[in-house]
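Below sits a lone chain in structure tokens, taken as the form predicted alone.
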Amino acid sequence: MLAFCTHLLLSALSMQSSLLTDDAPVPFGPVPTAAQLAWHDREMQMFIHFGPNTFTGLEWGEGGENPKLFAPTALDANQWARVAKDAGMEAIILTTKHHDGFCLWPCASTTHDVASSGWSGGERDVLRELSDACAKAGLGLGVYLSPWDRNNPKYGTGSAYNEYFMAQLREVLGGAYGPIVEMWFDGACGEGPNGKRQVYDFAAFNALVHELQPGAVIFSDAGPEVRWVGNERGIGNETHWCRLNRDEFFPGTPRSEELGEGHRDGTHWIPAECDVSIRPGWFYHPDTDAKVKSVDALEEIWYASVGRGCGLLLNVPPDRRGLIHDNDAAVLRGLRARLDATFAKDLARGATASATTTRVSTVSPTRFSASRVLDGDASTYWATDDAVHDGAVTISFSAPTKVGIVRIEEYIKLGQRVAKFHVDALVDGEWKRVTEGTTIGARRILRFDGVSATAIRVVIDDALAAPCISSIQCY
């Protein structure tokens, strides 16, 4: 029992002097919780518009189709898995029921469901099914669930619509599908086939959501884990605070300039989701099979999104026979080779890296060294001491080397730092400017005309605090 009493005793005390020995910078503003952290590391995922529509030829729906209207002959989920697996994408979000109020899984409380449809004799599931095959392929499965509803009756009584609406919530996220990773609300509220319009009640949605799928981030205008990007075209803006006034937003919202670019000052970490349809439309249709984004357009959407530390969520919508059609398929093919290839060497890796200031640690002296951004840890960063807010890290190359692209990752587990920063190349014997920013956050990802540089300097020129940079990478 003493030995025993001992042991606790030395483990308090060991514990109380890591605690005073923790010289780390302690965080700053709004931090990411571990859902929005996955999310961050997520970085592409598909959209899948698909329902009704797909066989109508609308975007909208009315809500008045008739159930048998939906028919695919060769409805294949794995095959969408695949598609989104071999293009790089971490996970599907699948609109179970769009506006027009059709449910893709057999719902208990409206017949205007696959059940209904006559499709495979009313025994099957589409979100059965693609989360089935999400788990084959070690993909994170979401959902989306319009809260407009053309179809029900409830739609603009009030509580009785949003008690609906939240038992189809309980269905799809009770658990019976597995873990969901993502919950996709958009703010459409029109009227219903009452001619009324719905207040929704998203306080009480969000609290369930969080219930049911406490792993699940909640994405809509006003967050309140990721929000919207302010258009439809997949395009970060060039400054992206992850940091948002939540508060001051809605689902709905009209203000998508300030969704854009958020907050340097903001109260809540909200990154920016940017949704994007490879075809004109979000819905397949025949007469757009020659419109499908090339895969320079999807390469510049990836820069504009991924590359300024925003998700990118690109839409892929399967046709009539419930595949996704060849067309897309090869298209984001081209697009994970392109990318594949760009990225397969990190010229970093085996180069040396110094800084002007590093913090100073009685820890360890190798704590926040420069070194930290080359070691392949994302849990390890090079940082400065709380007063100095600029800096300097320096990657240096044994022979000159070809540089066009650079990747900077801040800590962001501490928060989001850097308002501002450029990139030198040595070219020469001499210093040359060759891009420049404003925020960094989970990662930014900069090209520039190719220098053959025996050394990169990242100089943090402005930042809130203390910058924690974690990686620097070089294409």
Ligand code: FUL
The other form holds:
Amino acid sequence: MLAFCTHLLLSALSMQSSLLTDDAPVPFGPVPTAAQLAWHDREMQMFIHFGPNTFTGLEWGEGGENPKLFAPTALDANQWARVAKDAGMEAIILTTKHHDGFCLWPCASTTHDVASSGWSGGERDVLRELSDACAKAGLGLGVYLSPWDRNNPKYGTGSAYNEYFMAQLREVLGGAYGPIVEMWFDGACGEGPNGKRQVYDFAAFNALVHELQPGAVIFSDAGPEVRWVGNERGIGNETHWCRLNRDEFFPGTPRSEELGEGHRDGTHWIPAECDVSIRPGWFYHPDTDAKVKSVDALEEIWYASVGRGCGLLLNVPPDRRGLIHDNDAAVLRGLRARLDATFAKDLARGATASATTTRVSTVSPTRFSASRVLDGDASTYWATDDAVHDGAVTISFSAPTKVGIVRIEEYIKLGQRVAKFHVDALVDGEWKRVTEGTTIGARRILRFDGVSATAIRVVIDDALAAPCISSIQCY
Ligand code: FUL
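Okay, that is the form predicted alone; can I get the form predicted together with the ligand now?
Okay, now the whole complex, with that chain kicking things off.
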């Protein structure tokens, strides 16, 4: 009993002292959830468009296709997972049903599915095989399920179709296929087989996804967790606020040109994801084998998406065998090799850091010091006092060092703060500006003409609240 009372007293005292001594900045604006933080860490994910279109050559199937057309000859989801893994991707999102309504898993509520297909006597399940392959490879699994359905007769009838769609969500998200990291809702909404357009109940769809897969983020034009970037070229906006006035948007929004930048004073944390295909179309077509994007083109896309704090969702469509074509696999290996070579050695590790201004902490004098940006620990950061919204961190090398890339990360658990910054290099004893930008967010990766510098200085020119920078890397 005495031990129990002592324990209570000690924990009360330590709670009180941490309240008194927690001199960290208070969060600024909306902040990411745990699921969104995990999404930010999955910098690059693979998108897989596969289905009847692979066999008909269409991009938007009409819905009346004979399921027997779906007949891959050598499908191997482990090969997809290997290609994704070798490319350094963190998850695979599969079109379990595209606009043609055909389901890649044996669906209990329609016969327009793999069970009626010409593939292996209707005995196999693409989602099951991908789920197993991802689990084995240590990849996350995401689900694209098109609300637009050009096959189902209930489409366009209101609640009857919404019920059908939610029954499908229950099948794919209910646990049979394990944890799902991302639910991808397409904003496309056209006519169904009866010529009518459907009014979707996205509030109910989202609530169901959250109930069935609390660890998943939902993507759509309007989030609620991840938003579309507003183009299908894989290009993020140079100014990328992770905040959005969410309630003014909906899937299929006519205001998609605002999605790239987001809103500086937005109400909700909803960062942008950049979807793009490695080929001209979303589905595999044999006449595009020579049109696979080059390593150079993919590298540019990577810097314009991942480098601007967005997620990159790169579509790699399997061919009619059910395998990723060698041309696609080869450029992905090339991209990985290029990125690995570029980012092999962080030149800032081992350098020293100092700041023009540092937040005072009574917990420890180094709690918010400049050295925090070099410690490789994502949970520590350099910060300024609340009233100070600018300042600079200088990274000094022991000898002139050739630098052409900086990677800067904000401590986004406390919100997104930086609105304007620039980077200087100390070359032959003189500071010269090498690059500049607006937002940073989860990360900003900037390339510039390489300089031989004895120091690199990241200058925060303007922030909406005390800047909190968790990492500065140089390559
Ligand atoms: C669009 C769809 O209409 C395309 O077919 C593709 O699935 C793309 C990712 O989203 O809205």
